[in-house]
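The form predicted on its own is given below as one chain in structure tokens.
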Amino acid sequence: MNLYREQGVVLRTWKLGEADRIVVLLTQGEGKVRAVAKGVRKTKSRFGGRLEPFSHVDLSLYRGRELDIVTQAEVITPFRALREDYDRVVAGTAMLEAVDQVAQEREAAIRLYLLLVRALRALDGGPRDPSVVLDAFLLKLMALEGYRPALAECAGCGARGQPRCFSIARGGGLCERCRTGQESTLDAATMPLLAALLGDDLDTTATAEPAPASRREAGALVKGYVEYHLDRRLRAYPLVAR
């Protein structure tokens, strides 16, 4: 059928012509979708402000050859509190950017969609530190994409235990036998923090308040790990307050 209905999160938008806008969405069943919202920039547009980044929306779309056409849009969750706080906006923007990079067009990604919605809800709920929620989201995203870091065992030999050094290229912590000597020794709290960010649910993470030293160190590792394995730079990440 050419007409279909979906739920999705708006990842980004850009202008098209004088009144239209192209909207990129991560949808529940269709994966990443690019669609045109006609007349959305007009004062009396029927879409209003519903098709802006972060909006969680219920949509009716007409399937096109290259771009779909949005025929109806209703807001499920506006994430209003998120939008009103700069630190949460920047952290959320980094989430949207990462999802836009990994999501494939017309390829269902229900787990990715649910992860993004949960993460935006955690940001909207007023976390103690938005950067911690972002790092947890990125680690879970990497695990979904097949790049789960080794945190409770050596990424080289598989020996159990909590390593004190981390290799981005080799995929996680390294024991003393496998390390090359080029890896720096981490703060004692950093690896447990990374393990908690990966393993805990996002609501629990939203209440966490790690020590500043381990938080900064973990953030640097998460950023390096994501950018290395996705081979993409996260432009919004350096703007996140820590």
Second form
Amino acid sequence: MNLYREQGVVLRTWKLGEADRIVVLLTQGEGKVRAVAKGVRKTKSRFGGRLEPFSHVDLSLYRGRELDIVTQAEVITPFRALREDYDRVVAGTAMLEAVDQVAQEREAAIRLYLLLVRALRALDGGPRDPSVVLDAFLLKLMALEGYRPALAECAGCGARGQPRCFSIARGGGLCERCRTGQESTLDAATMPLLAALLGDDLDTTATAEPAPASRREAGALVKGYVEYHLDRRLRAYPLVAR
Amino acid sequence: MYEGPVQDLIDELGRLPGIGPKSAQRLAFHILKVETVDAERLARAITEVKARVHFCRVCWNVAEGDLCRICKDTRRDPSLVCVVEEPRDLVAIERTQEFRGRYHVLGGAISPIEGIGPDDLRIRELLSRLEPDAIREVILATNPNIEGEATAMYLARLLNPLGVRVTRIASGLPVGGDLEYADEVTLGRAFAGRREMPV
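Alt. form predicted in complex with the partner chain, vs. the form predicted on its own above:
Let us now look at the entire complex, which starts with that chain.
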């Protein structure tokens, strides 16, 4: 059967021709899917605002050779508060961008999908600092992809105890014996902050109010870590307010 | 594939948006077939548009001289400014004949996923117009999609403290549409923006 149903989140869209759009989705069962939404840019389109980035939708798709075709879309979560706040939109876009880079086409991605939906809910749901939710999400995403940074032990020798310096290339903190001297020593609060961002639940991490200095330091490390290991630049990240 | 100049023409036409190799070939052979005067008129139109059209120094609309048609028109209210993404949007609003103020063309919208931030748009130019033109109201008419909304939210946050009235064009149901096919987001907005029925 060439018609199938999936739940997914719209990651980004590209204009196609006069009135169509290519919609890139992260779905539960099919991973990343690229599909054409015909006539979606016309004001009278029956898809309307359902296929914008952040849309969490229940879809009917027609399987094509290269691109699928969206035949129906219904909203599951509107994420209205997220869409109506500039800082949350920018932070959320950075999440979508990172997911777009790690997701594989036609490969089930249930855990990735659930992580993204949970993160968008956390962004949508409260007065939390969007940049904190974003950093927590990115660290969890890296862990899911097999790049969990070592934060409670040394990435070099595995020695227990929270390290004070961090090496992006070696994948986490380094103890005094393993460090080469090139890595700078972190603010005392930064490593615990990174560990909390990685370990805590997405809804609770952000309620803590970390010091601005270690927030900035942690942010720079998260960006560097993701970009180094994914070998991609995060374009939306620098636009997030801190 | 073809003799030099014909292939050159096909290649050049093929660079245009939405024109594939087959369409380019079809257009090239059409040009070969038409009268020389017609082909020259097309060539002249292309050279002239590049030579004579600039951006208006006030609103950044396309203009033949220093100022665009709208900024030159003294009957239009300079204290009302409608902010749009592209000159094409300006033309769409002009067609409604509802707006008698002036415009400001941003040259795009904030798009974090493409790395386009506020500094890449003509926002500074808008701010510098506020005082000299004694602007009372800024109407945000960016597209009602994620990028356009993000741009509108950013501008509202920037302009509100400056004592200017900031409004956003309404979103809702298209005239002639059907309620049952409206999506939840649009219908929700239409409800939020409902108004008294004039009697």
